[in-house]
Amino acid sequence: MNKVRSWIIGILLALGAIAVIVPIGVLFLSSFKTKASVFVISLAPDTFTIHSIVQALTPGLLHALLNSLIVSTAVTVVAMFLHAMAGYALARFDFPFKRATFVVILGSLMIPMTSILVPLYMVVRLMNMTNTMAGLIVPLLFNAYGIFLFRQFYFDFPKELEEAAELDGSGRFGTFLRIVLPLSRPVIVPLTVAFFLGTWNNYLWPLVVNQDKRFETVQVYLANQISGYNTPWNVVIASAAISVIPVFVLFFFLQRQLREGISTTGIK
């Protein structure tokens, strides 16, 4: 009886998934297609070429792929560091004002982007970052996400580890980076994926703050092309195909650090 019902479940569950599952192999098969096929249900091999990935291959593509690798990459390392420091100096320091310190933290975290999008854009506009990497990249640094679950992380991580290695002479900065960093792992693997994906995934800071071509990023690339009208789908599929395929190996390689993830932080 309740093999049955465990079936039953499981049947049901796997229709669903791949109905979720089917939009992505419609884009990633669709860009194997022509012009005159894409719109073409079928799996026949014979319609299929890379003539639509080539076209979707212009230096324009690869110029924002690299663009959004150099930004997501620089967003990932810096703010790690910021905020490990960050929660690592809450959980073990003592200093003044520590408590309003964790106020304008805590203030922070409940403040999307999107509802200071206009006020934002004119603060970096005012600072004459705007068109410019370093406007790309410093305003995503700044999440409290992350200050708050190294600070929890480090709650829980053993004192004795760094008390030998100050007796051994190491400064506290050198103890944190030497000792602490590199055992923070637990906590690094998954907010790597989540800063990472996030800054790739973000589409509207760089539509905002650049309008300079040499700085355009993959998903404003992808967002033009649709909005041209000129561009036949299976080129705007096959871009958009390409485009997502190092999220994927990504997702794939720590599909279950993410899952993990997830179940333990709560975070994207």
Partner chain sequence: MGTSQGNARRRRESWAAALFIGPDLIGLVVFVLLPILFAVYVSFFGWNLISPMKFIGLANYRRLATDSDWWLSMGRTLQFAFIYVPVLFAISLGLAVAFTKLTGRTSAGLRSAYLLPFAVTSVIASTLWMFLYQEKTGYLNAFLNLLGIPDQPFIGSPAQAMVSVVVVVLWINLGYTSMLFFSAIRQIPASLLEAARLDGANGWKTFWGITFPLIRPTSVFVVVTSTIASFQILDIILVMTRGGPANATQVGVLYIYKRSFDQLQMGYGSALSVVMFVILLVISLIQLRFTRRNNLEG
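How about the form predicted on its own, since we already have the form predicted in complex with the partner chain?
Next comes a single chain, given without company.
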């Protein structure tokens, strides 16, 4: 019975992997097609050409990739540090309205971005942050999901390590920086991937808050390439294929840490 169940699980996982890999493979293979054959259904192009990729590699795309890289990296790094501190405070400190604060933070998960888009834009505009890099970064720093995961992780974090550091003369903040934060890798790595990917793929907020070409992100750039019947779809597809490369690079370098983090958090 266990063998049959293992076979069924293996088949389902293989089908899921195929469902994920095939669209990505079609995307990259289509970037080597010509404009005339881009919509021809085939596993591989009749003739490989890099003409579409050469056309896609414009200064505009490279600048948009750089902007997205800056925004995604800044949001990931700063948000990770702030969320870790917030989660640690909620797990370790006692202060007035602690439970109410956590309920409000957790309740924000139920509010869709579209419902606060207009008031958020008004606040950012009053702070003179529209059409700036700060306007793209600061509103994306808060994420209740990250605070929640850090809080749950620190509940199970051994207090003995913190007490030993305090006996050695380390203050609370020093203990957090030198002991707690470096040992939080099991939750930091998955959140790093999630934050970076979510910010990289964000289209709605950069579209609303920015109308300056200098701060155009890659998702807005790709959307602006579509122009009705005259859309060069081979170039759009090649641009989309190029835009996912940084995400693949991130997964490549963090895959072992991601796997170790998942296995570590599964051990109680």
